[in-house]
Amino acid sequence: MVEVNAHTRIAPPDACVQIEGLCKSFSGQVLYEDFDLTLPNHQFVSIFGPNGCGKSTLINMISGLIPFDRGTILINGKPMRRSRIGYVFQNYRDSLFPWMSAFDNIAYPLKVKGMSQRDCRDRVEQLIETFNIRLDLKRYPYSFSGGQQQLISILRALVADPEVLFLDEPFSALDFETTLFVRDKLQEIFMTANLPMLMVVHNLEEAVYLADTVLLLSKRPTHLVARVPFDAPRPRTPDTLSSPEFISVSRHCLDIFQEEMRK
């Protein structure tokens, strides 16, 4: 296991995010200042740290959901306002339509592009076919369960084909059985679709499971203080969880965590 610290610039050619001096505050209190970050293509990273350090803040500057006050964000080396992204929110019942079926849920982002019925249609249909997914799309989101719903949303955010995929905390409003399908369900889509997968988690077994990379968050002013890699094979299995490599990067990650808690 290799760590990189935090103040080590990183630059692959093949770099999917890139942000330079980032800044952003909330009512004259600055959550980060002059922040830098480089992601590389075909990872699937996770993004871990204390409560209230900005995590979901961060993904949502850099998907254009909320404004930053200074710095420069690229997406494969262009402003994102010229990317295509895809977004799954934390709370999936607020974010499907509940007066459109299943269907018309995961191809709205064709149909606000312009696209027309029959060709999001086939889109549709060759993205559930693609990841197997069986459900009759003619219902409407209300008569699925909490996970089934949020398999939904992550079709609608994959439907456009985006350049990356980001996920605000995907399992945090799921019961444990479901998250093991929907955790399951993404990694099949990662490992399909090689897409790069950037993911807001507030469990830490999740955000070493799942994750390429690791990324180790500090309280306010935030800052990166570690990136942790975990390469263990895929598709990864509940077997995973009890290696050797799992549980000594999950135990090097948490030291990390509660230092940083400590300070």
Second form
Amino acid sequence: MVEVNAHTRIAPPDACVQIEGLCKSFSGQVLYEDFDLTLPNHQFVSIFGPNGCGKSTLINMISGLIPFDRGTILINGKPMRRSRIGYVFQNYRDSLFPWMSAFDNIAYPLKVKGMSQRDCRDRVEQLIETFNIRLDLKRYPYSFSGGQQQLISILRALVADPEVLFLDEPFSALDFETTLFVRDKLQEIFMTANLPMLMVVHNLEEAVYLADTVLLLSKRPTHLVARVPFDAPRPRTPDTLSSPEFISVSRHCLDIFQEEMRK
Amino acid sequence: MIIQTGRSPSLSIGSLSIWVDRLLPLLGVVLLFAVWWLIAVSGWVNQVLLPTPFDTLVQLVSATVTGNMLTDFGATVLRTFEAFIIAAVIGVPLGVALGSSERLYRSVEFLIDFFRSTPASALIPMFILFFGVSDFSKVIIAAFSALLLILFNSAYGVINAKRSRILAAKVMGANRWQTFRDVLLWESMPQTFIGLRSGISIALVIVIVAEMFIGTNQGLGKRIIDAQQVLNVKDMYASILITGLLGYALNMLFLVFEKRVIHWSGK
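We have the form predicted alone; now please give the form predicted in complex with its partner chain.
Entire complex below, previous chain first.
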């Protein structure tokens, strides 16, 4: 106990997100009570849990979209107001700006910071080159397919060089085929950018497939049930899905989840 | 049997039906003119009260080309646009401002809804008291009624802006002003355009009524009532037709403009 307290003021150097004593209630219903969580750097972390346990609420609180009642959240040791984060919304249709071209959408976080138009253009071009994106960005978002639109949202979240990327159910508005496309592209980005990512998903297989660590959450009041590592080599491919490692980790997560649901 | 033998004729029937589909919007017009013509020539209605559609159209063309129809038309259009521009210049920014604070909007909502529900024509005498029977008075009352429509549509456009886009701007680091300029304003535009379109329609209605009852030298409203007073029915119907055409054209103009500006609508 004393040891834990001694660590509270200084984040471990390899922690990108550190949450301590987080409390959050919604209209009298306790969602989080003294919730602690440390997320390692350089990792892809998936969050999985039962419906209504507040998975999305958690990343919304970390990214400053929803206020919380008590506790501290630090990103790389700084309060989130002073850190750079990227956030990918569940529904690209409602989060991209249809009145701007795809290019202007991607450049928007830079424009908001007051960056000159030339620097914006250079940065976006550099970004699409790094990740090998071939889209005609002069077009408006709605003229792209769903998968391409979600990819544009991801690029927009990456353009301002975030310290950590949050993804709130990024595949849930996509059909199966485009999910595969965006998932592969996301893995490619993760491997190239070496950027910690935290993703909320509602599908266990999705959670395990991309993750270095799967966090399993409980029913309300929410706490961390298990932290399951998955270290299959990257890039992961459809073959990964049939590897014994993947099957045993998925099975393990499912067992924990089902046991939690019975409580 | 029919399916087997009907192969080659069905092709020509198909192309014919495409033509029929294209001409479908005109069917109602033709029907109206036919019924009108039938009533006019049958003698059911006194010839003095109802000229044939052909006579009316001839009068419309001749009054436009040689007469002073265009002067009246121009005067009405000018007043309508003056009223509309005053209403839009005040209504859109004010509506957007009110809408961006929902509590502010709620505090004036009753006033807006009350005056919006009051027929503007009921206020004409009051406006005459304040502004006299001048040209300005007609424009002001039309502007007033258009203003309320434009204002509350713009306000609702902002109030109903998609929350997710506002959050997206916030998480990208946009401050309040940037969120307003880059998101709220755009989000409100489809609704604002509905307000502008209804606004110019109501402005035309009120301008015509005001021209009839406040009195003026030129204007379609005055022309219609004058023609009626002296039983110049051909000119009355011709003026009604051109007023209708004007209203229709204004609506179409705004629809086309709206489609170009709000290119993302429904996508």
